[in-house]
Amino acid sequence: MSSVSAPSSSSAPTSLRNAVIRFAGNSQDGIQSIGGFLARLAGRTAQEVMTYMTIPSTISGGPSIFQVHLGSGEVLHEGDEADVLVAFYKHSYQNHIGSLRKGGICFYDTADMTAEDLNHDRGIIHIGVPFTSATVEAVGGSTRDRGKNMFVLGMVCAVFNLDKEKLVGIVSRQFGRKDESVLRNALLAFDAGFAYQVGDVEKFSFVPGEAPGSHRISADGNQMMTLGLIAAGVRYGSAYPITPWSSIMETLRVELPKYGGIYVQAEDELAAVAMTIGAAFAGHLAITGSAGPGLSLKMEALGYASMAEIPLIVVNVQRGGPSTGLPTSVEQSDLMQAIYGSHGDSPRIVLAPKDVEDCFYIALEAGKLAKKYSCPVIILSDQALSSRIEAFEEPDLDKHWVEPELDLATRPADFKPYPLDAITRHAPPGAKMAGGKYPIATGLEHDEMGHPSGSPKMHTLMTAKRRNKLVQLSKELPLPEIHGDTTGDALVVGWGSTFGPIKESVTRMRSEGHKVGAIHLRHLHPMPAGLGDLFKQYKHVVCVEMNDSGLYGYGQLATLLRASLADPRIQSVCKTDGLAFRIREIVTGVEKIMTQA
């Protein structure tokens, strides 16, 4: 918690630039709602926000946290340490008191803890508050386990001098759609928390937010990915539910019929990808999606899509693996599967968004690339992005909206669906063929007309055709922007949701005197040409990624880069604990590599 001024009197609040608040309880306590309300408030007050949550792999029940990093300037990570801990239970306190910084503030529910349970090390300020009994007293009835989250929200609003009017408006819009008694009880609990006197604890107030833009919104990555897909012109597809992908599927299922499309929940992953390929062959921009286990099941059909050069989008919201693994934790271990998972040589494009806002724009780009290069495009999101809430300027839909048009124009007599000297352009069923013959799409190797072919020469030529369009894309891609020094001791390379922590880490290392830069790869397959020359400007190249360093000591991205560039300076900082990178983990890892000869 960084302050910009000390209180001028005992009653004046301390001005803050940022603060990290961790709510620890059980998943049914509504702590996610508290964080969601605070994040939405940030979006309406020009402040920045990044949230972080954990829920048990059993999804329902069990310990859970929701952490909110609020800031008046740029917020790039969820916070290494909490400034304030709100513990709903004794086990919440015991499990998370270590995450509170030295001298931090801990609010705990006196219904579940006594003074004897407290650990007074590190100068932590403990404040007992009767969350449960005060809520019951305010609301009445059998509300012991309902509404105390709103009491806590009101208390936090008072402690941090947040905009109560806007916050109540957000709460009212959320609960106003339910029974009248729900909103009434929520506001009674909120007001009780707001009015509760927490004692001599210091009060705080954020300095005005600095985020530009007048039309800001707060959303999570899955929401923005869904909106981006619709804006890109996606109208058809199919999928099977799996955490953390499911909310994209559910929203598409509700929204696409409003735009003349349809989204089908299939009986399994195989049917889902097959239906999506069918929609794409029919001339529509279509999408399927899943998490890692589901992507594995789709791989055979994606091989067909590569062979038949069918344009479609596949979203993989990565989680910890393998198998059912850590379904509610984050990992970046599906990169190799996304690129090489199918049998045979099955070239496809692989992209990764850097933050929640980018989930919208990468969906737009995936739609454009799928149509331009007539091949599958896989978007690698991850669990952190899927559930993280950030605030940003609302995308300009008028500027980006793609209205899909089915191309049923007459194909000329010499039309070839698979020309060796050009990129494939399919003729959807219903298009008039001047030559009188409809093209064939098959998983067998084929000639330029799509007819099955066992010719060794044709297989060689068609394999090169499918490969070379990605080679061409590689040459067209711009080199990623460098944050920090353009030459120096180390270049930190990342992809996906590590963007913010890497950028913050590099800023911190530069402030300590290191000459360090960072790039973030949005295009993972193919990568931009020219990376090798960029790497030569640094003594060390450090890939930071959330996967295992494997048998040979390198993460998946580092392995790809070493294989393509044969550059021994490329090394790895990896982790596999199912948690997002902390700043100190990246800084420590990079500094350790920089000390090597």
Second form
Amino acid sequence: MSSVSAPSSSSAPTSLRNAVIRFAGNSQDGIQSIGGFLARLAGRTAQEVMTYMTIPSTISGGPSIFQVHLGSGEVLHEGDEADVLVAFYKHSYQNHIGSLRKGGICFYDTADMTAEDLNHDRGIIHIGVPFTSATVEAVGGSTRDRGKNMFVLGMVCAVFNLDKEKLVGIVSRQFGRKDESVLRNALLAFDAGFAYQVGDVEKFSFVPGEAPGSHRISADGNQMMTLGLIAAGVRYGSAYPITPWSSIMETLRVELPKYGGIYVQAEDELAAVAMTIGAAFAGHLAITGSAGPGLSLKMEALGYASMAEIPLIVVNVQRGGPSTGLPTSVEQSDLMQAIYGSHGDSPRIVLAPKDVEDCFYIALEAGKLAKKYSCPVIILSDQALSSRIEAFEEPDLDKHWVEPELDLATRPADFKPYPLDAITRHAPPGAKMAGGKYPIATGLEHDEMGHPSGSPKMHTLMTAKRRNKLVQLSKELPLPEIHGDTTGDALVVGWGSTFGPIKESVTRMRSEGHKVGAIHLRHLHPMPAGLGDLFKQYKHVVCVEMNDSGLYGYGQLATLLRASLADPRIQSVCKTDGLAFRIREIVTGVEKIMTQA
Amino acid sequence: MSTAIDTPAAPATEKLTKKALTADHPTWCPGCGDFAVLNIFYRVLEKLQYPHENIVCVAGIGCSSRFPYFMNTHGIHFIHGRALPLATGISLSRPDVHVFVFGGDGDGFSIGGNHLNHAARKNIKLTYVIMDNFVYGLTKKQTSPTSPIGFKSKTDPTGSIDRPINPMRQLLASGATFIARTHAAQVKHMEAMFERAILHDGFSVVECLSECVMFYSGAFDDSTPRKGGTYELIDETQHDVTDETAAFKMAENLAPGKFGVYYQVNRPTKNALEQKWIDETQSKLGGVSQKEILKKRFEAMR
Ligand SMILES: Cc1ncc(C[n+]2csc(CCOP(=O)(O)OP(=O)(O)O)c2C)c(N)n1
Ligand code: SF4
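Got the form predicted alone; any chance of the form predicted in complex with the partner chain too?
Below is the entire complex, every chain and molecule, led by the chain shown above.
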């Protein structure tokens, strides 16, 4: 909406391509739900959307925001600055007025603020609205102000000329599951907000988005990851609750029985990964998951899975670390742990989804790779992806559905559990052995039959066997697509949820005359072969990551790339404030590196 | 190795013999109590005649945990202390197989202690044999959670000072539904205990005193009649195995204590309860294909 000038009082709504609306209140005010309704509406009306929220890590509530970036074109980031701020309290106003752009609009609740509290510095347009009292009035004399989020939603619907009918449909479906009075009250509050005369303020309307080719859905990353795992054929697994991973295990627990599967809540992460390896050894595609501290606890068993060559999916929803760290903030500091976190040489595959939609496809890919290479596959999602809502095309299940299979065929007489000239394919319990010799999966170094072996030669050969699976995969991986210039001043390299902000930043830098490109790595271990040649097309290579620049000045991905390619042009833009990258942070960081000799 | 192509004909189902069940020669020290446990396990399996391919042996780490290598069955040798959760994953996802877990006192009561509580309370369908030698064997004589006070080990050279756990009390408190105690030198009794444990529908656990001749020889002389000890059996005409309080009482003094079934009750297994939930959930879905279920889920997100 930054293209829109200060509101005029003309009656025709100003048309706009995108807008960032920030709701700031307390966690119990239900701002997450109204943000979610707006996101769903965007999904249905061919608009793009990206949401962003903060929740306090305490249960009893506390300040919380939900930001929605709605647009008619591609929406790649959550928005550096808000165009509209809805402040439920004085403290919300004070904390968030700074994130409202110059000349933006602020709606505030007159129940908690007076004109004296307002800051008129940056040409901000303030509109006081009695959210609380108007809601109480509408819902009928109740002292509860619980419906004021719905009042605000109605008001926003009117200001932005949103599709009221569709929005009410979404709301009704949500509340319809509860008892009738809940829906009635919600709609009463909504209507009151919709009808409220905000006064002399400009009305907006979005340029219609392109008609979608097929159905569009809106979801958050954890939902898409879960559904991707189910589509990949996962039916078993186990985990222990931890933010921001828990919603995946909660959903699997409820969904898997529909598919004949079981998801177990274990006593801790050590047990969770062990149970999952048990299900995988038993012949199923299985998944465990956690967030940072839990991933650490799984490390010994993950080393075992590399050694015993057990196929396994492990989801790690990264949060701010180390230790309990910032449990409800975003960070990308588990990359090294994901790749190298176990003792010994224990190769495994590490992938990272680039956005919410990709959480689905990365889960599918993880399933395929785990089976093909018979090793653990770690998916690095993060807190931002886990909870933010985006709208995208519904996956075509006819194309992607993987039927789970349990291969109990009799194994031939010459079956070897650990052949040196082929990738391990375990014979699960229940499979007869034509030769009469039954296999054992083992964490001791072993020969081809799985017998423990301390032979120096065998350890060398088997270490190479396990490593070469990844070498093979590296050669099969396609080079990432380049966004922007294929040669020039700088190549920006990212991984995980920074995909959107990096793409947007490169677009902006190019519009300012820079010759820059961007690639995004979904495969982090192994990486595709040939990156070195690609880097040579640019003067600078800049890795943008949400982790610390460490002792030597490089983030975790940059360190890996420098180590493998020995390319001194690789530099880092890192940050550790627990927040997603803003466009200007990336642009400034990359520009600074480009000005170096 | 691809198994899809050229699948060989399944061998004719043959009688399960000790010969068919025997794999590598055990690497235990001569005289180690674990040999007897292995031999009796062969014998019980010969008697029960489960399909060979449906038997799985699971273990963590320790001398006793080497067990799966000596069994020619499907097997998995895992990491220290985590055999039970691993076995839980197998048991819950494969109702067609018989899951047997073996390990030592350190593996089961120390590093894996918490898993024992949870596998037991969940009543996972499997049989667990703890070969208790009152010492850490594989790592060469450190104090174990069952070492008696005064036992001199490399970590307690002047004698162990920490109160040992009482395996029977610990197991009773865990919620296990079959709990027995036996002795590797009492093969007939051991055989009877193993058989009853395996036939129990639920989490069955047998503590089997099994001497480590290398690092704690003589540990069980007081319960070995030919060495002057007494082997006192539980008289089940006097002890009601479903009486938890009586079992706790009997567990109070464990030196040398009684041998036999302390406790056995029938409680639904987690395996059965999960299956019940699956059946109920699926019956509500009216037989639509799995792919349709997921498609519907996506439709609701439009
Ligand atoms: C995580 C981990 N810690 C420590 C060890 C070393 N370790 C191997 S076996 C063992 C204890 C063995 O004692 P017990 O479980 O009683 O079995 P036993 O050898 O006596 O049969 C220890 C401490 C290990 N393998 N893994
Ligand atoms: S060290 Fe002890 S427990 Fe281990 S094999 Fe030897 S006698 Fe048996």
